[in-house]
Structure formats: structure tokens, C-alpha cells
Amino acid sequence: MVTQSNKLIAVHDLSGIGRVSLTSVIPILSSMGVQVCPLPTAVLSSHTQYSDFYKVDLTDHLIPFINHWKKLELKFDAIYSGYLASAAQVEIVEHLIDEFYHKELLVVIDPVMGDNGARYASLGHELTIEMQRLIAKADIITPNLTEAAMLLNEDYNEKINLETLKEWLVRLSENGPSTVIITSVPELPLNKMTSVIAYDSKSKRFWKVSCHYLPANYPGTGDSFTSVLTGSLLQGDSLPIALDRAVQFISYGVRATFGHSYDTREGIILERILKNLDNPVAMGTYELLD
């Protein structure tokens, strides 16, 4: 008997060059049995780490998309929001969530704003202010360390200690999301290990998954991480197992790509590793923090 797959709205941009946003989200979640319904925020000739990229902002077209889907009386299992082309799109995402809300709906927001202590050049401070409001609509948020600092109006510090980080997680959860996951957390000594640390406000538990650091920067790993995490949760996995699966997938992707001499702006070589999503998770790599 054929069963219907989970159906998810992906609010991301579509970049022609670079394995980021929808070009990562769609193949990953499709491989995990999720039907992805794109709501493209912008179309770009390449992602924004290339110079002189061409961008078409689709803000004016988003409401007609949503209205048509409402007319079709569609029901979605999840909404996953990533790169927003402007602060004005935040209100549209809020509207989208309200229009398709039901009590089983999973809302995942990746507040894409910056990395490595700096804001992305193409995005303004106004987006941060709007994003601070948008996360109240989320069940799960997945900022990296830079974005977590921006959401809390704190200074970025790559040497942040665990107690401060746990305080940040709790503060972010108090703004709305029941689960907060901070990615790209360097461990001391620097350049040895990197971690993902999560807080589940319902159980009051903190989780940590670490992996070895490699000296490479591949755009789109955040999109891929949150895609695997979301797909895993929709498959019924627990939060720590979903974290494990997502970290292992990204770690394997970085290692599979690292040995190749090519333009790192193209991102990890997803085509070589998608089949790994069918592999069982290596149990026991997550930690429960005190």
C-alpha cells in the first residue's frame, strides 16, 4: 500500500551556482521521504559569497503563491524557513505560518543572517530586528553562533564558555521556540573540534554533538544540517538522534569534499553523499549535558 509522504513548505532562495538553500534542501529532504514544496524568496545567479551575483527579489510574488495554496486547501506537515531576501519577507512568513497552522505543524526557522562573527553583506540590520520577532513563531530554531549573538544583541565570542552558551540557549527559548540549536560552536583549544549544542525547553535538557574540525569553509552546510535534522524529526527520530544524523552527514560531506581541489564556494559534494542518509546512525555520539 502506498502511503503519502510528509509535505513541507521550504521558504528559501534558489541559487543557480553553489549547493545552498533549495538546491540542498530539496534533494536532502526528498531523499528522506519528504515532499518539498518550494516558496522561493529570491532567485540568484549564484549564492551571495560570489561577487557580482544577479538577484531577483520575489517578495511581491509570495502572497499570490500562498493564496493559491490556500485555495487548493492544502495541508502541510512542516514549514522550514531559511534565507529571506529582505526584512519585508518576515511578515510574509508569519502570515504563511498563520494561514497553514494546525497543532501538529512543525515550524523550523534557520535565521540566516551571518557567520564567523560578521553579518552577510547583502543583509541589513533591519532583518535582525524582524528575525527576533519571527522566531516566536518557531518550534525549532537553528542559528549558528554568530546568529545566536545577533538574536540576543550580544557580542560574538568564538571562545564562549559552556555556561554562557547554555544561558543563551535558554534566553532564546524564552522568546518562543521550544527547541533551540546553536551550530558552529568552536571548542577549546580552537581548531580541534566543533560542536552543535541544543536545548529542549520541554524536558529542560541540553544536548551536545561534536565532530573534528577541518580547515575549510563550505557554504550551505547550515542549510544541509537543518534539512537533515528536519527530515529526521519528521521520520520520528528523537532530538538527540536527529542531531547525530545531521552532524554525521555534514561531517562526512566535508571529509568527502576536503580532498578535492576545487572552488569551495560550490559547497560540499552532495551528489556523492546523499545515499548516506539511508545509513543507520552511529549510536552514542551525542552527550547529555548537566
Ligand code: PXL
The other form holds:
Amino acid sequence: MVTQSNKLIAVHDLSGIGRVSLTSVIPILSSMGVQVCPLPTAVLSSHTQYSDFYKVDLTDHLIPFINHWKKLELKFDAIYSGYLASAAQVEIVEHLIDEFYHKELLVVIDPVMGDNGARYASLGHELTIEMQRLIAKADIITPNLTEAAMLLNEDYNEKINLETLKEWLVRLSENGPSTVIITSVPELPLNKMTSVIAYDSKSKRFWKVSCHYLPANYPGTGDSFTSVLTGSLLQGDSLPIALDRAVQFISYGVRATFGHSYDTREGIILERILKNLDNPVAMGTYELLD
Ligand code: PXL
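Now show the form predicted in complex with the named molecule, given that the preceding structure was the form predicted on its own.
The complete assembly is shown below, putting the previous chain first.
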């Protein structure tokens, strides 16, 4: 018998240069056995960390896309949203989730808004206000530390301590998502280790996965992280194993790229490491926090 693969709606932009969004999400999830159905939020010549990028905002076209899919009576296993090109797209994503809702639907929202304490170019504060509402519809959210601060109207602080972080995770989960994962958390002393901290409100457990820090910043690693995490969960892995697989994939990607003399804006060299996703789950390093 031929078993169908999981079908996922990917609400992200398509950026020509820079290995972010759909150019990361599609290869990763496809190679993990998931059928990706893109709902493109914008088409850009490159991601927005290059200067003079050209952007076509697709806000006005999303509802007709969704209407066609409804007419086809499609059923999806997951919806995964990332970079939204305008605040108005939030309401459209809420509508999308309502239209395709069923009990087993997995909704993953990566509230892409900024990094390293700063907002991405061409996104405004209005998107943050809308995103604060959107996360109520998610099962899982994966903000980086900058985005977590924005969602909670807090100041970004790279020296944040674990107690405050745990409080942030719980507050975010009280807004709706049962699993909250904060990525890119610097560990103290700075520039040695970086970690991902997660909270599962159903079991009330906190998880942490750490990896060595390298002094380079590659756009799109958040998209790759959430793609591996989502693929892993759809394959049946537990949350801590999915976190481990996602952190291992990104660490490996950063290491595979870092040794090259290279324009970091192009992101991690995904093509060299995609096959790692076929490996069986390696012994992980996750920790359960008190
Ligand atoms: O991965 C984040 C991202 C996604 N999409 C676009 C971006 C960025 C980060 O810079 O510019 C268009």
C-alpha cells in the first residue's frame, strides 16, 4: 500500500538569494517526507538583509489562493507560517487556520520579525501587535529571543537569566500555544554557548538544548530550525528529540559553512548537509530543567 505523505501549508516568502523561508523550508521538509504546499507571502530578489532588495507583496492574492484550495476539498496535516510581508497578512493566516482546522491539525507559527535585538527592514510595529494575536492560534511557536521580547513588550537583553526566560515561556504559552520554543538564547559567559529553551505547558516541563557558539550570523537558520523541528514532530518524534535534531542540523550547517571564506548573507550551505536529515536520530544532548 502506498502511504500518503504529510501535507503541510508553508506560509512564507520566496527570496531569490539568501537561503531563507521557502528556499529552506521546501528542501528540508521534502527530504523529511513532507509534501510542502507553499502559500507565498511575498516574492523578493533577496532577503531583507541585503540593501536595495526588490519585493512584491502578495497580500492581495492570498485569499484567492486559499479559496481555490478550499474548492479542491484538500485536507492538510499542518500549517507552518513564517515571514509575513504585511500586518494585514495576519488576519489572512487566521482565516486560513480556521478554514482548514481539524482536531489533528498541527499549527506552527514562527513569528519572524527580527534578530539580534533589531527588527527586520520593511517590517513595522503593527506586525508585532498583530503577531501577538496570531500566536493564540498556534500549537507551537518558535520565536528567537528578539521576537520573544517583542511578543511580550519586553526589552531585548542578551544577558537574560534562566528564571526570567522560564517566566517568558510560561507567559507566551498563556497566550495560546501549548509549546513555546525560544531560540538563539546566548548563554553566560557570552560567546561560548548558545541554546534553545522550550516549555510544554501540557506536561509543565522545560527543555534545553545547547551548542557551541561560533562568531557568525547566518540568515535563515531560524527557518531551517523550525522546518527540521516540524518535520521531526510529523515523523513522530518527541519534543526533546525534535529539538535535538533541529539544533544538531543547524550546528552542523553553521560548522560546514563557517570554514569557508564566504558572504554570510547567503546563509548556511544547506545543499551540503541536507542528507544528514536521513540519519537515524543520534544520541541527543537535551536536558530537562528543574
Ligand atoms: O528568515 C528570516 C527572513 C525571512 N524572510 C525574509 C527575510 C528574513 C530575514 O532577514 O528578510 C524576506
